[in-house]
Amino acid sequence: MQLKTSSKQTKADLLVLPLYKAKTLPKELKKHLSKSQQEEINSAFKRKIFDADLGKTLTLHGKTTSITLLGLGEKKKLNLHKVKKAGSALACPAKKTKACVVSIPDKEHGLWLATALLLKSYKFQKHLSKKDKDQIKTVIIPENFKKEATEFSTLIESIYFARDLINSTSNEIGPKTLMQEAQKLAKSSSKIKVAVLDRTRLKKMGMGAIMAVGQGSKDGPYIVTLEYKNSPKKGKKPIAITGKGLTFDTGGINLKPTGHIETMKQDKTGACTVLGIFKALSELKTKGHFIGAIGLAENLIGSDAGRPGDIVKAYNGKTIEVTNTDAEGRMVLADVLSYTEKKHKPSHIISLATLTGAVMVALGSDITGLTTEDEKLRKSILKSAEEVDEPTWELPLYEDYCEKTKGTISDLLNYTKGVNAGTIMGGAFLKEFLEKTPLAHLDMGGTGWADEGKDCCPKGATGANLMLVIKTLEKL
């Protein structure tokens, strides 16, 4: 799926005319239109059948165009979240056509709505034998937009590279092929650099926390460090992005149950997340220097599996108390975490995962969860989450909640039972094993997945937090 530009009338399957909320057919759409269809239109307002509320749609059927009013309710309304919501409600008409052009009613949000149609168009088909050919090919929309257009297909494009990972099996994609897919991409840009730690590495390196994790999995564990360098500033550290890769994640001994075990593919969110971001970072020829660090695993059960209450030492040289095997993605994350800081001295970290389903208790399933000390972090994440409209909320690291991850017989537990503030206490557990660099964590246990449709996403991986993270790193 494409988004192209065209400053020349150009023949499609669909005509999409966006619409403030009216009683009429407005003057300037009428254009677009013959007296047939404006009469036809103006009968649909006269017998309320259509009055171009927001996400409300009316299609005409020609011969070989179809032509769709798209409600954008009232104007002085109208937000970046409601034009994303109708920008999603075109999937509909727009499904068994080819070619859509979309006519922009505003430079500030126009673009988000054929972004919102793309985005919702997606499908993962991977494994159907019967596949679904009416599948939206090109959305166009006017030349004004050229430069836009092309930065949105990245994103948009980059969005699908992690959707598709994130939804594939992990009988198909176990810690080594997501390795390999973090090798491919690298070999597709010569700005970037790709090097993997390997179970013997991390095992002589001291890496006991992701070792605890993938112990009991005969593939993996693996820290993967992908480097980006275009043209960076002389002496400016770089930016470092973070992510938790279980490819999948049984709960280990304290075994997930059914009903929360299922999709548990979607744990590697984070991973495939960074991977997407590098992609985008490196199609867009973003100006910069970031690393991105990424920790594979899988947490199964077995005879080489941890056990609850082992002890480990993490590469830090702290020790951690394992009081529940199915608070992994900490384990994974203090490794690749501690790694980072003391081999490439980033000025500031952010990490990607779906660390808790506490998160979705606090904000539910469209808000990711943020927890930072770091001001100039918390500033440009939360402004990049409002520009693209990717609902972000701060956490407190409330001192005395960082206090209780503190053991008696280990400098750490990796689960503090009593304590119900499940995604602060996973924040508080990361930051211990940074010594001086900033970090900013998301909690992606709730956008990282949708268990039903929602705007701009099907059903599976949302591809949330890409777009805010490259916001963010342009501000950084």
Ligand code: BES
Given for the second form:
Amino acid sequence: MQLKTSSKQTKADLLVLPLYKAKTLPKELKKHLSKSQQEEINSAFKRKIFDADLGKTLTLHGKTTSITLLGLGEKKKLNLHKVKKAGSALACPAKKTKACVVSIPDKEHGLWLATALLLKSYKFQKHLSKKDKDQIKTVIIPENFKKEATEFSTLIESIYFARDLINSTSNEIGPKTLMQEAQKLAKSSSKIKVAVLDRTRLKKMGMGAIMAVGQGSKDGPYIVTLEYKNSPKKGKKPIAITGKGLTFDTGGINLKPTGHIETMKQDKTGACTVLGIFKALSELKTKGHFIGAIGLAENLIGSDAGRPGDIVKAYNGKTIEVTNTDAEGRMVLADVLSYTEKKHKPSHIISLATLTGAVMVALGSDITGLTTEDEKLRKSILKSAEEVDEPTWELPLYEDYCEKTKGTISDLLNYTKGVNAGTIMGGAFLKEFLEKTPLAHLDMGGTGWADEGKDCCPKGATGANLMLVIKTLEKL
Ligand code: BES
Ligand code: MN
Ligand code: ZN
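Right, and the form predicted together with the ligand of this protein, after the form predicted alone?
Zooming out: every chain and molecule, the one shown earlier first.
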């Protein structure tokens, strides 16, 4: 997979011509087309086979090169969201091509058309004995976009990397393997250092919350910290990104039912996204100081598993009654958050997690849930969300709900019966584990995984929020 710039279009076997809604072939496209092609296209317009509606394509197959007209719909209505839709529609006509040239209508849009095409063309094939080799190899955009093409190419590759990890099954990637993936990433970059806390260390340090989640599995738990430093500003504190890394979530003794358990390999999405973010930071050579902290565990059942009703003590000293073993992500993050605050004293923390199923009820599978009490984080995240078109919506940390995380025989409950605002309750619980560091928690329970293919993404791991976080870090 490559996003390249070139002034020559000779090696391409597909030329993409984007155009706004029209009734005939626009003049400016004529120079790319022979007389007979022009006639063919105009006849398609006349017979209403093609009208350049958003995401509609018309492909003419030549002897060596094909041409795809890509509809952008009405010019006035075009925005980034629609450009991404249109770009995704190219995945089908571009499938068998080696190289495809996108003739750009406008700088930003052209870049995103190419990006959407590549994101949509991703395939997770490692378990297929017969691999589909008809995959687009290169997308070429004009030479004057060299800098942007390199940046976007890195982002796309990092998203592919995160997707590969998330899509990997729980018998391939357990807590230990994911920890090793973090070590591998650190090894590949001189700017990343890695530190691992294993079960023995976690226990000694009093991390009773993550320990309680991982105790039913032989594998893990771990807290892995990545530290990226590249000419940081003097006196500026690092920014931390934390991630939930449940390599499988059975729900524990509060076992998940059929229909809900099958895709729970996705519960490592937060952690894998953090790894993807650090890969991108190091390849983009971003300036600054960043901490990535991931909590890795497997929530299994068995004779060693924790029980509903158990009370454990977290790293910050607060006691938690495990009222539901399926609310395990917040337990893992509880220790990751207080450890990160104490050890690295970051200026801000952004947390990524497939924390609740409830976020899907509130916002569906296209919108990420945000909870925060910090204006700067809120503003920069929501602005970045718009810039990369990764819809994000804030849910309130309503005080009366937050109060309901309090227990009667323990300081906190990991789940409170009767409060139906599940996503807010997750965010409310997390903030109990920070003393003063501003936190933004992104609940990707809906957006991390696509049950069916959608814009910019085939079925499976989406890679959502990687671009959003990179853009946010630039603003903080
Ligand atoms: N990992 C799940 C949330 C989830 C569900 C993510 C579906 C992606 C798709 C999380 O650990 C969980 O089980 N949450 C429960 C919490 C409840 C028991 C308080 C939920 O939201 O149902
Ligand atoms: Mn769970
Ligand atoms: Zn979970």
